[in-house]
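Only one chain comes next, encoded as structure tokens, the form predicted alone.
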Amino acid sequence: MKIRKIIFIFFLNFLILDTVKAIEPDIFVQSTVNRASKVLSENISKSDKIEELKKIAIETVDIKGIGFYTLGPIRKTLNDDQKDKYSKIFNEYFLKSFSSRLAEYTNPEIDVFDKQVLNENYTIVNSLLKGTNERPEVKIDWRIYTKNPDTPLIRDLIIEGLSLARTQKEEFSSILNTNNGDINSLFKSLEEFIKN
């Protein structure tokens, strides 16, 4: 009886801790944005900023999920080796593209102001990139994957109504359609971007 009580208390504590550990999507986004802003405002070289931003992306973005979404229906026709190769190339492509673009900003101020829970897997978090003398304010919505509430992940950014993931998907689709659906043409295009 005593052992059952100990086991019950252990599981009760586990459940309580598990509940406390869950991260709200809006807090997750604001925290991620604050981390990136801190890096961008530091007095370090652009290449160092890029490396720090890559670390943040690896922790907070569902790069693999975005990769397979942007690949579109052709992903169902790929064998395991092709999927593995694509995942590796897309990971490098995404990190380079994301970090080099973001590194151009100097201390961007983004305020999270609302969220809409779509279902247990997705929440849209609304934010605003504050305007400056050089740029207007920009509305940014974050599509957050919340299947595991302890580790939410960014699945898409919708900037002024334009989905970056969907735009990327259309770009990849165009490359594939121009080359009769040959996945190697997409590999080559991504590899060229990574090298330059």
The other form holds:
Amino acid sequence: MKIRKIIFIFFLNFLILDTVKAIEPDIFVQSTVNRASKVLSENISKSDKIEELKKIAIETVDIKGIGFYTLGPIRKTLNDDQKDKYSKIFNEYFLKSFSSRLAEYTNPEIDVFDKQVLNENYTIVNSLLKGTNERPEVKIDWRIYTKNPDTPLIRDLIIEGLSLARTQKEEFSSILNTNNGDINSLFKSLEEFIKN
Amino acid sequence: MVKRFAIILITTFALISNSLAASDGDLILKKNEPSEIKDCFENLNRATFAFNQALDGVIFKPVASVYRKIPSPIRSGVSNSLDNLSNLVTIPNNILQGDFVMAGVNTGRFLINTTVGVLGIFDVAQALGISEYEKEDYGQSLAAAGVGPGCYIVLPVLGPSTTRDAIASTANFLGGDAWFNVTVKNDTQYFTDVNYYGTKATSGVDFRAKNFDSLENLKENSIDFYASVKSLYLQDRQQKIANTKKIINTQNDSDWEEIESN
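Now show me the form predicted together with the partner chain; what you just gave was the form predicted alone.
Then the entire complex follows, led off by the chain already shown.
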């Protein structure tokens, strides 16, 4: 009787733990958005908001993955030192760019309403940013990397069908093309952005 | 004039009917893939872009910033009215693309909104449950027929385009836009050139006002603003040509698949 009870409790715990570990991408997006909205509506300075938003981004965005995606095919030609340097600079660039973009909004209301599982690695979560007097309603889709279902990560924001990651990739590609594919030119542009 | 337009319409339609058989959605998407569109005149484009930016700073941005202060219902009315007028280009293009059902729907939308909706100020058609309005133009019709985009170009004042779309837009001045015909081309006692150019300028201001914060934000956070605008324009154009609400990026996301991180 006692053994049966132990086995039952063991399996029950196992089931509960398994359920708790896997986070549904739509719930993940809604909770991330709620966290960001809370920060944006708080009565704190803009610089404090930026710092809080950076913390959220570090936890929820696959900055390294986005960095290598936006680098395009040239990433295959980089050595390990260049890759490390790029990841470090991109991380700083991304956090500055991302948080200052978001910090302009005050109390944005975003509702998650649907999701499409593309494959085991990706789910697209659909949401709507409610319209205000200043701007119309905006459709935002989120590309969620779900390879580790217990720690989903944001890899792209697709605003009204326009991918931010893809835009950034083409921006980086333009800089590389006008500088004969020299990665140092991209490092320089990113470093200048971080300094300003 | 009408004769000339009829010839252009029939010739284009014949061209489209022939090439539609050979083209499919994937091919059209591939042809209009932003990364595949060459920036053949990049130096000139960048110079024109800088000129447009200066013009924006002096004219469009200040005007849009004042326009944004107008009460929202009035701005919506103006925007609806401009959308309603654009049906006059959308409907012939629905026909050119062989989408006769949508041509009928948009004709109904135009008639209802022009009459019951008081010159398009109120979008009564939408309130009646008529499907969401999608603009079409002569560039999209050529793209749907399988004509490639050519090179990316930046036009003075008008902004980003492609050689195909810029050439196709001349159809508007050759009888393809009924609003142009009744205001500029033909002497009617009701409208003048001012009405046509006034609506075009208002469209520009309305677009700038709707995207005011997004454009400012993009400008501030871009390391190459020209490249960002080019990418966003070509992505948007690809989506409009494909007539899809789908996320085009997911249709070709092999580049993501290689990336393993964390």
